[in-house]
Amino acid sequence: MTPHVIEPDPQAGAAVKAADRAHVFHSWSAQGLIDPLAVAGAEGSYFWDYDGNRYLDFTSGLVYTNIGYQHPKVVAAIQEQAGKLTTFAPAFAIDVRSEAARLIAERTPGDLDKIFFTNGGAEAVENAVRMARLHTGRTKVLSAYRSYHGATSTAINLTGDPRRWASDNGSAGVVRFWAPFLYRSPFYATTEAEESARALQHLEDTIAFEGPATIAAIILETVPGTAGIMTPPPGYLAGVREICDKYGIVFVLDEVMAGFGRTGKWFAAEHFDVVPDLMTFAKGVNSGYVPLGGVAINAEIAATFDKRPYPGGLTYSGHPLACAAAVATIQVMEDEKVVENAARIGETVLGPGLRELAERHPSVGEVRGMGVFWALDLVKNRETREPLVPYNAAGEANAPMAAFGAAAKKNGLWPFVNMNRTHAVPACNVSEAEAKEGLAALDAALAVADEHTA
């Protein structure tokens, strides 16, 4: 793709910034302490500001622009659908809605062939939990501490990370447990096999003490995203599947971030040969061009609502513009072999390149990931594995990570930074040259993080 010609217009940028500060209330932020970048445009793997600064986006927005920004075929599909039928209520059968559901169902594992559309991932989680509770007649849902499932009522209470705390009013029956994470093992494991076995025993013990007959569902991110991209050890997800079958518990996999090519497969569950009962998705389903999410439902749970009305719905469920974007995105991913590209870039460029950086930078404690879904765990000391900044650090305590992020931006890279980690999560169609450009910028920024090691 020919790079867009950037024409600086600082005055326009100042006006955009002023209007934002006057009227836009930003998420997850102290409103008086933020200074949002005014973005002038974006294309492919890059975006730029009004001052003429161009950034390689190693965040994919919020890990959703899986085919990059402004893909012409998806933009054209949205425009065409707008001219044909801009919107229509969800109770009707609409061609583009039906086609989006068909294409998604074709790619989900097992018999996850019914699709309930939502506007995003949090609503998908809300409805998956509701379906599980109604299907089983039980209340409790188990979720992991290192997790993020969304910001709506039930989803935020299921979330394990600190963003839950301010809203932790206890959505009835949420119970948390420790999922496997060998680098910072809560089970004192020294091998993946030990970590998997001990994590499964811990989960089954938790179920025993909570009462198996009270538990409706276990929800897990197939590969946890925001919490650190901790790829589950071999056998773990299959073991959770067995536990769910043993106790009649619904197994929900959250693929909002990991799905649609991010890990080098259409869905991350394919890596582990496991089929959940419900699967949530959003983000990459249409590269975030128009808000869309959903729940893929297996035959047994779908049958629960054959004669019994499902008590849930959304005004914009299966919105025609969003579904048109999904149809076009999936077609682009097929035609341009985007999923295969994500796997190849991970295996030949990002994985080896990040591991090479780890060899030279003492601030890198661990490299983990697959496809275009990677994390660098940054530490003060490799031997003790002490994080570069404390858990949920803010202000001065977070200065080392802030300095790392500023250095990355100075080198033309927009980084994904969360707690003591930086994630390398570019678009799934990122080129080899772009990936190497990102690695070079990370190399320079990690030199700044190294200054804070002991």
Ligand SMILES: Cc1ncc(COP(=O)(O)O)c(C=O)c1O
The other form holds:
Amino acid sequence: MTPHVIEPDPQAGAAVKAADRAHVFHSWSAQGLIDPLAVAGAEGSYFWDYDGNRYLDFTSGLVYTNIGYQHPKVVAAIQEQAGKLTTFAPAFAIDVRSEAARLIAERTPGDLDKIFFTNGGAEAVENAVRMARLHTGRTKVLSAYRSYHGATSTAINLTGDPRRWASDNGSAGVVRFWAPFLYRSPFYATTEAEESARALQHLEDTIAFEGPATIAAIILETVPGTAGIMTPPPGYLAGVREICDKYGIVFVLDEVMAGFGRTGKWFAAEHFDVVPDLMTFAKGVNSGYVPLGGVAINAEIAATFDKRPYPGGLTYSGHPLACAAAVATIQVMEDEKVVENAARIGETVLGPGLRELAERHPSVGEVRGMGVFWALDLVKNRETREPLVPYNAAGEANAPMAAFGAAAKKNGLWPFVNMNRTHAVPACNVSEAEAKEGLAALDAALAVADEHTA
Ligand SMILES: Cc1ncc(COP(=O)(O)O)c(C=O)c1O
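Same protein, different state: after the form predicted alone, show the form predicted in complex with this ligand.
In what comes next, the whole complex appears, and the chain from above leads the way.
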């Protein structure tokens, strides 16, 4: 795409920054230690600051701008909806809400045909868990250590990563287990088949010792995202489906990050031929242009609430502006073959390109992913697989990853950095040229990471 002409305006940028520093309280941050970039605008796969610097966004925001920034058709649909009916309470049937639900339900696998709308991913997870508990009459929920499910009370408790620790007291009945991850196998496995079989045995053992009749749900990200983009080995998710059926446990797949094209299919579950009982979504459903998430519900669980009220709701459930953005986004994704593009870019550009980088850079321990959903696991030493920085490192201990990130930015790439990993997660409609531009910037930044290998 033609690069946007940037008119630098450092004074305006300084004012934005000053008001931010004075009044905005940022997520996940020590407020006095952060230095947020003041962003002047964004279009497609790029954004730019007030000083004339333009960045190729290899993060898709927080992995949600699946059709890039400012898609004119989606912007127009939001404007049109604002002129028609900006908002309306959730108890009413509204054309654009009905249409968004229909379009989503038509794309979700199996009989996930009813949609409960939320404002984002964490609320979707909260409500999926509530539905599972009410449906089964049980309380416990099993989740994976290497996972992220959101930052509200139950969702953060279900989360495996260290952002949970400060809020670990919030929700009763959460039990964590190890999901498969062959590169850093919790089961000392050496093949995918071994990893899958042992992970399933571990899950079944966990269930036996927790008491099957106490477990309402198992929640898994179909492909765990923030935790490292670990594609599950063949047979694993089908095995979890079987275990859930055996014990009457509700199977929840969290597709907040992996859904809506990111893996090169509408939903990642399609790669594994599994249909969960509940599926959470958000982010890519409307590229995050207006906050929206939801739970896709199967017929059996939906029927639980046919005669009995569902005890949950949100003022903005199915907000017309958010739904209009979803309808337009799904239309754009169909018309412009965005899902197919994500698959093709993964197979022909990002996959081969990242593997080629791994051959030349000793800091790359493993390349994994699919579609526009890739992780580079950076290591100090390929033989020992010791991570480039320790788990949850901060300050000086995190210096190698900070240096990598700074080098990427210097080369015009905004990288996704989490612990010892960088994720290549551009928009699903990223062009071949943009993806190659990203690979070239990663190449330069990895040379900096290489300096920290031993
Ligand atoms: C898999 C997954 N679930 C849930 C969430 C939480 O979504 P939100 O931040 O919209 O609440 C995220 C956010 O990154 C996610 O990746």
